[in-house]
Every structure is written in C-alpha cells, then in structure tokens.
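There is one chain below, alone, in structure tokens, taken in the form predicted on its own.
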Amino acid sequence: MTTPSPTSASLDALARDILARNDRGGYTVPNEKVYPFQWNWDSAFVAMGFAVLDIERAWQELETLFLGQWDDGMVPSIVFHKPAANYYPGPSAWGTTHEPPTTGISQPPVAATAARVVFEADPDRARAEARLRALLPKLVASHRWWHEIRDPDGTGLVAIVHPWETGRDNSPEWDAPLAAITPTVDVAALRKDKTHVNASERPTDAFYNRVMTLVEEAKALHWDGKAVARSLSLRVCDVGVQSILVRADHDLHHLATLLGFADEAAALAGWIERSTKGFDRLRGDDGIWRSLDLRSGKLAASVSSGSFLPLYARVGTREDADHLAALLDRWGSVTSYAVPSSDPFAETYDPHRYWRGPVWLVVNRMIVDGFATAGRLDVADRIAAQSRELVGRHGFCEYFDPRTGDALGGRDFSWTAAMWLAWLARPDAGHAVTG
C-alpha cells in the first residue's frame, strides 16, 4: 500500500508549524539542532513566508536581524542572541565585541528584497509605511557597506573573504582560492555539526581548517572593514551576492523612491550603475558567468547555481536566458530536480554534499525570478514544478539530492517552509516575480 501525497493545505499547515517551533520569539532559527541562532539570508526569506501568516511578524524577523547590524553597516552572517552550546564557531571564536554578539562576515544581502516583499503585502499602509521608514536607513547602510567597504577601490565588483559570507558554503567555486592558503588551526574536534547532520552531507574538516584560519586573519586585523576587504588570503567577487546585492539595490530603489528618500535613492541609483557594469568582468568565454578570484584574477573553472543569478539582477538579454536555459536543459539530463548547486558533469560535482550538488529551494526561487523576468516562463514553470515536488514527496528539509529527491541536511528546516508559503504554494508559482 502506497502512502498517499501530502495535499497542499496538509503541507501549508505543516510549514506553518515549523516556522511556529522554530520562533524563539522576534526571530527564527533555520532548524533547531544544527542552526541555532539567528541567520542572514535565512531570516530575509522567512519573513517573505510569514508575510503569508503574520504580517507583524514578518516586520519583526527583519527588525531583529538589524539588531546585530554593525557601526559601519554590516549586517553579520549570525546574530547570537541567546548562548546555545550546540553550534561550532560561536561567539568565542569570532572575537567580535559587537552587543549582541556576531560573527564578523555577513551573508548574501536579501533583506531590502524581503522588506519589500513585507511592505506590499501588509494591508495597513500607514503601519506599513512606518515600519518601512524606520527600516529604511539601516538596509542603505548595509548596502553602502557592500559597495564601498567590501569595493574600497570603486570596481563595480563587491569582495566577499569568507566562503560562508556566500551562503553557498563550500561551492567548488572556492576550491581554488581556499587551497593558496595554508591553514593555521585545527578545529575538527570543536565541530558539532556532524553530530546532528551525516558527516557526508556536511562540508570537510579540511574546509572548516581553512575557513577558520581565514576568521583568525580578520581578528589579527581587528576586524577592521577596509582592512579586511583589501587584505584577507581569500578575495573573491562571487557572481551569487554580486547578483543579489544588484537585485536587492533595485528593490531598494523603489522603497526609498517611493518613501521620498531622494538621496539615498540617488545614492543606490549609482550602485547598480557601476556594479551592472562590474558583470561583464564575471563572464566567462563561453558566455556563462562565473565567480571571480580577485587575488589571482582568474574566473572560476566550475559553474554554479549562483551563475544562473544574472538574471536575478535584472542583469543580461533574452540570449542569455536562453544560453542558460541551454545549460540547464544539460544539466537535466543527468538529475532529476533542478536546480543542483554545481555543475553535475563535473569532477567535483557531489549529490550529497551540501553546496557541492545538492538542490536548494531558496536559490530555486530566485532563479525562477530571473527566468520569468527575462520571458522564459516554461523555464520557470518548470522549476517551480519540480521544486513543489521535492516538498511534496520529501518534505521540508534544508536540501536534496537532485537526482532522487532524497531529503538531506537538517530536517524541518525554516527557510524551505518559508519558501512553500510565499511561493511554492501560489498556483502562479513560476510567474511571481517582486519588481
């Protein structure tokens, strides 16, 4: 006897529980066991799910975020609110003296594309409006931070000196820059991650020796933002936030326009300008966009999920729609579900393996945004398509397994149910675009 399909008001009621278990009041934790604090992006897409429910919480999971937001803007990849002893680096290891205590990288910068998602769904404009103005401020300054702290020398192109600061962890994008540095710690005995997740699914010890040695040059500097962006053994402009910084400065534009913030309108109106044209040093001779080791000059010999992110931005033609569409349509002849991280045809291709493979709803729905956006809806249906059906039939975990769908990573995880409420679950799903 076969179990029959969870319906769409079962998985509505579900999603809408995890992200009640995973509340801890003002914020939520991507999943209880391995994430137990307060996430960037992750926050940015879970307040786009409980515009669905909770308009006023929606609002809430964004001002709490800014909590953590630093004096020269940024705002940090991990706020620590409440200690939790289950998560390896915590507030010790990064050095910061920040209140409340944060990490010192930031993450993929999705909060002003989330406020505006929160400000045109809430019905109360006047509440809306409020909210939005109180708001507005601080998301300029953590894009002025992108644009002139992490691109001092006025490139068009913004730095990223952390693999994590990607949201794409352990992409095989990094692989080059991170193997130039020698590593100066060993953390394998501190990490907790693979108590709660199958060490296969999770990224090296080799990767977290790396990573960490790079957290210890920040702290020499003293976490300086200048500094760091111009000197850490790891520079990277990575096409995944290059793209969703651009995306977000659009969304930002309208918001201040539309509130009469005339000069820091103008302000982002100049940073989409440079950072557009910062893209045509991304592409690579086959047309593809690629993320760009800065130190070394070279552009990425892999192709990521982040590539297909260009369009997100608004960025490239129809052509490069189609081109894109091409490769995809490649890339399905070998899985299942699209769309996987990294490039399955290649050597460093891994299904299981976090970034290196797997399938991730979040990145799915910015994709099919930029499909829809540049005319490919068949493109975008079909994403859709398969990404409501990697929930139906595996549920909410963190990621899967494009060939088989299997769920991977941690379960009941937050932004994937967020994902559900505000996309998946639209009947127009491959058509909804925010801008």
The other form holds:
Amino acid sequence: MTTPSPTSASLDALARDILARNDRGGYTVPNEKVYPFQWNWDSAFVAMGFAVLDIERAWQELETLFLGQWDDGMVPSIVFHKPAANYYPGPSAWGTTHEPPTTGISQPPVAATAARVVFEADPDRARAEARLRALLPKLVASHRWWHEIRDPDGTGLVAIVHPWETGRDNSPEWDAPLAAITPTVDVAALRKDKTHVNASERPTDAFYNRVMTLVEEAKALHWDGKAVARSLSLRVCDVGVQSILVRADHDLHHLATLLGFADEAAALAGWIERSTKGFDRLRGDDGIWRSLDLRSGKLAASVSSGSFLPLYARVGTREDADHLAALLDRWGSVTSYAVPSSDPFAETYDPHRYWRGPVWLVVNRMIVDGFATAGRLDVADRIAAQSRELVGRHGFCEYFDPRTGDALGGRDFSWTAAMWLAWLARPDAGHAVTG
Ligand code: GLC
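The block above covers the form predicted on its own; next, return the form predicted together with alpha-D-glucopyranose (GLC).
Below is the entire complex, every chain and molecule, led by the chain shown above.
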C-alpha cells in the first residue's frame, strides 16, 4: 500500500505551523531541540519565508539578528537571546562580551540578499523604505567587516577562521586545514548534539576538539578582529562564503543606490570588483572552483556543493555553467537527489554525515538561482523538482540522503519550511532569489 503524497496546500500549512512553533517572538530558532537560539544565515532564509506570510515579521527577523552585531561590524553566527539548556558550546564557552550574548564567529552573509527579498515583497513602500534605511548601514558595516577585517591585505579573498563560519560545518574541504591543528582541549563529554540526533549523522569528537581549540586561540586574542584574521591556526577562503558575500554585495549595492546611499554604493562597487577578480585564484586545473587554504596555499582536494555557488555570485560564464552542469550529471549517476553537499565519488563522501554528503535545500536554492541566471534553466528546473519531491516525500527535515531522500538530522526545521514557502511552493515565482 502506498501512502498518498501530501498536497501542496497541506505542506503549506505544515510549513507555516513549523515557523509559528519555532518563533520565539521576533526571531526564529532553526529547530526546537538541536538549535535553540537565533542563527545568522538560518534567519536570513527564514526572513524570505516570512516575506510571503507576514512582512512585518520578516523585517523583525533581520532586525533581531542585528541586535547581535559587534562594534566592528561582525554579525555573529548565533545570538543567544535567552538561555537554553542542553546546548554546547553555549555563551560561556565563547568568552565574548556582547549583550545579548553571541558567539565570536560569523556565518555566510545572506542577510543583505534577504533584506532585498523582504523589501521587494513589502506592499507598503513607506514602511519598506523606513525599515531598510535603518538596516542598511548595519548591513554595509557587516560587509565592510568581511572585506576589510577578514581580508586585511585587500587580496579579494575573504578568510574564514573556523569551519562553522562556512555554515557547511564539517565539509571535507576543512579536513586538511583542520589536520594541521593540534587539539588543546577535549570536549567530547560536553557535547549535547549527539543526544538529540543519531551520532552517525553528526561530526566526530576529533572534529569538535579541533574546532574548540580555535575558539580558545581567539579567546586568548580577546576576539580582536584583525588579530584573529591574521593569526588563527585555520584560515581558509571558503568558495561558499566568498560567493554568498559577493552576491549579497550586489544586492546591497542595488538597495544602497535605490535609497541614495552613494558612499556606501561606491564602497560596495569597489569590493565587488576586487572580490570578483579573487575567484580566479579559486579555480582548479579542471576549471572547477574550490576553497583555498590561505595558510598552505593549497586548493581543497574535494569539490563540494560550494563549488557551484560562484554562479550565484554572478561570477563565471555560460561555459562555466555548462561545465558545472556536466559535473552535476556525473554526480547524478550515483545519487537520485541533487545537490549532494560533497562529491559522491570522493573517498570522504558520507551520504549520512552532515555536510559530507547530504542535501540541504538552502544550498539548492542558491545553486538553482545561479544555474538559471547563467542560462541553464533545464538544470535549475531539475534541481527544483527534486527539491520539491524531497519535501513532499520526506518532510521538513534538516537534510536529506542524496540516494534515497531519507530524512536526516533534526525534524521540523525552520529554513526547510521557509524554502518551501518562499520557493518550492511557488513554481511560478521564477528561479532567481532576487532580480
Ligand atoms: C548547523 C549547520 C549550520 C546551521 C545550523 C542551524 O550548525 O551546519 O549551517 O546554520 O546548524 O541550522
């Protein structure tokens, strides 16, 4: 007996219900059990979901995220608005001084792109302009932080100093840079994530010990932005963060120009030019973009879902899109659902373990935008159809097995619900995240 697949209307209702349940009043937790605070790029995608439900709430999602912004412009990966038990590493592990408490690291800067989505969806122009006017200087400060503090020598490549800043936490791309670190802490007993989710779907203890060693290094530098950027034991240009930043630069440049922020628009144009050139240094001999270890000078051995994101940044040509489409076809010969987070032919591939294989819908959203705008609508349509099928058959989980589509990680996930509402439930809305 087969179970009838849920209708689009019932999925809509479920997605709305997930956002309502995960709403903590002005901000949304990614998932009740595993992630009980406000996460940076999750909130940006969630704001896109709210933009089709409740514009006021969509603006709020971005505004509460910026309550965590540091004086130097950094928008932290997590804002700990209220205490919650059962989470590690919580506020005390980071040793930062901000109020509300935050981590000391950032996450992929999707916020400016989300602000453009919300701005364009807001039917009340006066409100939209007022809200954006207040938010825009903060967004620009966060981009300045990436381009100046995280690229202190103006190379056009921004550095991440902790794998969690990539949002693709344990991708095989970070294996070599992490292997160079000698752990100085043992945090296995402090972890809480394995009590909520099957350990085989989570990163290993060896990984946690190394990433928490990086936190200790930054604490010893009192989280001074430039000192951290110049001296932490891990410094990588993640092709994902670099792409998401440059795309968000474009969106922010558009908004700044529209509202008459001329100096900000000029600064953004400069950063776009410099960072677009930077992508040349990320190309492997095969023409595929990869992350670059800024300490060793080596490109990552493995190709990941991040390698598709330069198209989303409006970098590259139609030929690049064709080349990436061919790569995706190869991956499709051993998987049923695009886009696996990591090369399924690589030895490091693990279709169940977090960012080492599973499919994430927020990444698919950006990849689809890139293929569509580069002229490969066929590929964009295919990824969108597979993404729709994943939700229809397996629900709103955190991530999916690329072979079977099986639900993995946390359930009732906010950004998966938001991707349904903002994207998959609206096949007529077009493939580009912003115009
Ligand atoms: C995990 C993911 C990260 C995400 C967070 C909350 O840490 O790797 O990208 O932001 O969960 O969903």
